[in-house]
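Single chain ahead, by itself, as structure tokens, in the form predicted on its own.
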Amino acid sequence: MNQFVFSNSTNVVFTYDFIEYIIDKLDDLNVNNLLLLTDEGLSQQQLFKDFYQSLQNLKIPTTLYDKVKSDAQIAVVEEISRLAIANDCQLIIAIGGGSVIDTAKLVNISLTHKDTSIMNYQGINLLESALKPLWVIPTTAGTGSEVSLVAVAKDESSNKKIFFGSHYLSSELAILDPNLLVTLPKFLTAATGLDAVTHAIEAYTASNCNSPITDALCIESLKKLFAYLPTACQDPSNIEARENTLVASTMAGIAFSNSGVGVVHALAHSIGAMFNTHHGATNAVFLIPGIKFNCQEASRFYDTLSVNVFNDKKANHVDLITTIDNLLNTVQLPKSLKSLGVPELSKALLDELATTALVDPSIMFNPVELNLDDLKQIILTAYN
């Protein structure tokens, strides 16, 4: 067994009534100013309106920002940070998908340090002290951002994803309420679900970073996702499917925060920043090509994962690939970059995408070392 360190500093609460839980908790605290973050689509839903009204009833001064983009952006983070600092907010509550939660994490850095230049903190382990309290309520089952130690945001000026990572970046509290997922459209259910599948697979196969604890989280997460994601897509109001995919996503989020991810995420970050493709859907496109490439040298990791997930001593990486392929067909996600809307790639653009992926922090945990030619090969394989 490898030496390992496992951590999870986020308190995770599973409930069927997040509003009641938060209002009860706020009643016990002395909070003078609150920052509430979400996106425009969610802010128009009745459940959010009920939540906001409940906050108003507590008479806690609340600053609402409901224009977070579908992809976390540096410019938006800095805009919100100026607002939060001006209003001296003491607690951030974020309700939404991964982009909303990642945005909240980065705003928390600026708010705590009273520094609106978030780029001053990009990189890994640059934070030296705890941040202000952050409570998050995920409305998708996929990103794991509610429990992860990282945040990613797009820098529009360079068309690149900027990576932030620190143990201080994680939320204080993550509230899981499956009722928030029943209105999630089929595409987002499928795409975020495949993001979670990718987290679990890449965390399990991460190079020298996994542990018996992360392995168990990955295996159980994949069992739940393979079993319940198709139902969540086909029957959105099925609470059993929603609660299982939501918990599975959080489990995979805890796992990859301890183990890391790999080449699939590195390539998805590169492609997503350049072409604004959905992160989960882009992971889905690269997942099988990434596994096939890694299996040329590290098939034993995927074989062992398959044995445990399928409870079959004869199972191997081929069974895993087949299951993923069938899942993609069932949930009707694109299976190529071309079908995802990525234009034909010139040699110069292919070089740029591969170069960006090669320096992405995710790639350092891949079980196989890659070079530029390897990355170009995977991109081309995933294109058609």
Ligand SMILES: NC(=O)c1ccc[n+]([C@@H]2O[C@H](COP(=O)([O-])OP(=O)(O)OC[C@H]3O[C@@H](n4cnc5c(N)ncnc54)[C@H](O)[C@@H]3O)[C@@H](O)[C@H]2O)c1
Second form
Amino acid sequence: MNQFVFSNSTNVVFTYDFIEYIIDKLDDLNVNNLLLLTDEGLSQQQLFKDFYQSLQNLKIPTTLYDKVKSDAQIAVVEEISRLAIANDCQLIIAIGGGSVIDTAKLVNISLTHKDTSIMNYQGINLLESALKPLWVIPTTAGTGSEVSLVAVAKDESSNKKIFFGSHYLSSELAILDPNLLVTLPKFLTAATGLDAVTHAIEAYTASNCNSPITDALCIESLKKLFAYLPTACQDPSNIEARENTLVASTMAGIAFSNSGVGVVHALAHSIGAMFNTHHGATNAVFLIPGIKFNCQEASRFYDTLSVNVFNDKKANHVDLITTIDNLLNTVQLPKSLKSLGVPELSKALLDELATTALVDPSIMFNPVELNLDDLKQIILTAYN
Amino acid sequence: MSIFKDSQELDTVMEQLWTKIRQDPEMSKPLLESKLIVTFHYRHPETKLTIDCSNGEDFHIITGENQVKPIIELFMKADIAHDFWLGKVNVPMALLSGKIVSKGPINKALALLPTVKPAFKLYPSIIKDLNIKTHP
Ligand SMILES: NC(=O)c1ccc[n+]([C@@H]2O[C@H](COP(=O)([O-])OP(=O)(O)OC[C@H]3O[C@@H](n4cnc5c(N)ncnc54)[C@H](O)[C@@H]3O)[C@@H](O)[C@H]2O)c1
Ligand SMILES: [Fe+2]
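Next block: the form predicted together with this ligand, after the form predicted on its own:
Below: every chain and molecule of the assembly, starting with the one above.
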């Protein structure tokens, strides 16, 4: 067994009424100004409008920013930070998918340090003290960002992902309410669901850092995702499917925060930054090619995962691959980079994408070491 | 107790190690091509080491305080550095558990790792020649 440290500093609350939960909690606190973050799609949803109205009824001064862009963009983080610092916000509440949550985590760094130059904090374990309280309400299931220790931003000038990681970055409170997810369209339900599937598989097979605790989270998470993701896609208002996929994604988030991800994420970060493809959908494309590559040397990890997930002593990695393939068909996600909309790759572009993936932090957790040619091969395999 | 008796001893070890890295084209060529400037901040004992490859032609090994602005900075106990050069550190775990702190683009720090791996073979003889007592 690996020597390991396991931690989760986020309080996780599951509720069918996030508004009541938050209003009740705020009632007990003396918050002078709160920063409420979301994106334009979500601010039009009735549940968000109800929540905002309830905050106004409570007469808590609220700074609303509802124009968070897809993927945490540095310029947007800086714009919100200026606003939050000027208004001396004391609590951040973020409602949204990974883009809103990651943006909120980065704004929290700037707000706490009263410093809008977020790039000064780029790094791992760099923060030295607690940030302001951050409450997050995920509306996708998902990224796991509501419990993770990392935030991934996009630098528009270089088309590269920028990584921030710290125990202080994680939210104080994650509130899971499946009712928020019923408006999530089919493609995004499937794509974010496959992000969670990828987290669970990569966190389990991250053989340098996994532990029996992360393994248990991954197994249970995958069981739920395989069982409920098809229903969540086909019947969006099925609360049983929504709650199970939501909790599963949080479990996978806690797991990967403690054991890491792998080559699938490294490649998805590289492609996503270059072509603006959706993070989860890009993981979905690389998942089977990534597993197949790793299975050449490390199939044993995927075999034990399969035995546990399928409750079948005879199951092995082939069953896992078949199940993922069937799932991709059922939820109708693109299975190649080409069908995801990635243009034909020149040799130079292929080199650049593989080089970026080779130094992506996710790759250090992969159970098998890869070189540039391995990565190029996986990209080419995933292309068609 | 630390492996190194004081900052001076640690400086000497790191200077010798990086001089050997500089002399080995297998390692120095990719470092110079990367134009990287990296500063290592060590504690117990405390010292600072900067490797400056920014002009692409020659690389500078600077111990102690200096005015060079690094692209990446790595902070760790000197004993972690010692274990690292012996090839004994699980780097992902050290990052997850907070034993190594990195500032700046983490991908550039990670690119450094495979480049300097051949130095793992050089390090034990430096320690031995300087007669530094290591506990098992
Ligand atoms: N920090 C981490 O641990 C971590 C992990 C994985 C991914 N990420 C990041 O998360 C981002 C992706 O997040 P995401 O996949 O959740 O998507 P997203 O946050 O980018 O949202 C995608 C779209 O879905 C819409 N949407 C979200 N919830 C909705 C709902 N309930 N109903 C209707 N529409 C809804 C949004 O308005 C948006 O238009 C990427 O930037 C990725 O890098 C972070
Ligand atoms: Fe992810």
